[in-house]
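Here you get one chain, nothing else, as structure tokens; it is the form predicted alone.
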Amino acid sequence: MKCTRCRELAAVALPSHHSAFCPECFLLFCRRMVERAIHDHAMCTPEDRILVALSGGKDSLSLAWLLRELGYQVTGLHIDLGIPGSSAVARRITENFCARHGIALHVLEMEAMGLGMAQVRQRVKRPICSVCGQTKRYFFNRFALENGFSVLATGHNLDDETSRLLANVLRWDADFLADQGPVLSAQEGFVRKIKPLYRLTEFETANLSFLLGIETASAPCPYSAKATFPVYKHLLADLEDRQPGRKLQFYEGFLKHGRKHFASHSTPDLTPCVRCGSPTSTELCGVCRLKAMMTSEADLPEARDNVLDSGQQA
């Protein structure tokens, strides 16, 4: 099989594009629909201040490597969550990338704010993967308003936004259909948030990681076995072996065509939270309650109940 672009031999098969490319070719094949994306969706400028979110997985990490490569100013945020056996893989692996690659890079501790994701387990009745993923948007979305970035740029991919779009169109979540997209655009305490990956499937951001040598975190979180979204994203992947492009295609089409009928839903008016001042839509952000309950401060079976706040950007 040949390079679809300069006839070498090719060293990746993307039949959803009806092509082939050779190692260099496909490097400019993921360059480039990163480019369009944020070309597109005007997601960011060269001048812009970046804060990228590094799980030290390949999708975050390859997000990283190509930002920096197309010019823009860009700064790491690894959020440790004190999960034994997969916390201190990551962080390692992140710290690694970010000093070969001399970019700067901050990490944020969970163990010694009393929220190690260990400990939350044992005291929220919650599903645990809800409110990691809470956690870390909160603390995302403060570091990078703290700290005077203008946009705060996540590794999700085609994979991930299908699998997310399939679960909310078969709830018929209309709040969250409303803000499903590429780009959530800054308001009132939170931050310009982008999804550069998103045209990019998980397939090609593995081949990207492997092709620059980059080293990646790939063992599944230890508490994700009960997680949702996984189900969808093989309900995917087997459509998209039958129907090579249908993912995009999915994405694109609701972008085009389905967000505009979601956009004018009405969402929970926010206010500050108490505490910390964060947009909430209760006295006390989701966040904030997760700490008083760590610290008893709330120790009641209907705040182990509450965490979660509607208030978070998804």
Given for the second form:
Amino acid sequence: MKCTRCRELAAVALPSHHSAFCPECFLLFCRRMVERAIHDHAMCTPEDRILVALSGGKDSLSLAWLLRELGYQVTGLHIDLGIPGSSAVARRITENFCARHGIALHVLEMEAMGLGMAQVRQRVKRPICSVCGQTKRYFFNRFALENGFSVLATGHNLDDETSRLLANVLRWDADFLADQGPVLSAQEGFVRKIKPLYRLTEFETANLSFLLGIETASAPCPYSAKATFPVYKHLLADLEDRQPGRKLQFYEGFLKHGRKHFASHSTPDLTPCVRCGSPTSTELCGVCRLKAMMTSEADLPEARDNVLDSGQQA
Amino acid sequence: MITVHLEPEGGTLTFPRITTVLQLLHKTGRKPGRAIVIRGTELLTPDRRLAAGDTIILRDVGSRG
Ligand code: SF4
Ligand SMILES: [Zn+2]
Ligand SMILES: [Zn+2]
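Switch from the form predicted alone to the form predicted in complex with the partner chain and print that structure.
Time for the whole complex; same chain goes first.
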């Protein structure tokens, strides 16, 4: 198979784009997909200070590299969750990658704040992934706001986005559908959030991360639960085999034609958390309640926080 | 003989009679576009030929991260 662009030997075949690319042209293809996503949705400008949420996985590290290549001001934030086995590996991969590519990196240690997920897991009754996700969203957003970043970028790819869209459609979850998209504008207490990889599939980011020499974590999170999204990912992958290009059409079609019909659905009224000031639908935000619970002897009731729980802030 | 390392689950398989990447994907129950196929520093498209003695990493892309 030859590269569609330069006729050299191809390394990556992409039936959904009726193309195949050699390594060099594939990097160019990825850049263009991200450039187009940024351009079509006015995600950011070279003046923006962009904080990239770096999990240590292939998507977020590739994203930091791509944004930097495209000339944006990029700083990484890694949250060390304090999960035995996996967190140290994820942190080491992130630190090595950022050092190698000269990307500024900050690390927040949850254990130092009394919120190490190993300890949290002992105390909470909710599924740990929901608490962990809530905590990450809270600290990424807060760190961005407190340190003068205008944008928070995350590594969600097309498979993440389409599987979530399909799940929301199958439930006709109007609130989540109203909020789903590659950009969430800044609001009081929330930094603007962007997903510049939304046009790239998981397969494409896996190829990209290999070409960039990103180490793959051999230590998955031991708490990783059987999430429902993989079911939808597999359904969509089967559809994509039969109809190459379907996933991107499904998602772009939703953004163009579908989303506006859900836009009037209201979000809960938000007030500043009495302790930390972050917007919340309850008096004390989810993370402040978690902190209180971790420092108290008694278990506090775990009231849900619509804001931090919602898909909007994912 | 082709030696195949599976990622992320770990484990090694050997195949005496496989000659293309596509055959390898079929034999291991994978489809193109769901796994990347690595030989040394090279990424292989499904049509590429494999040679006896090749060592391949088959990395599924569905994993988190
Ligand atoms: S699998 Fe769950 S607990 Fe583990 S890092 Fe992800 S969200 Fe957190
Ligand atoms: Zn080329
Ligand atoms: Zn709070």
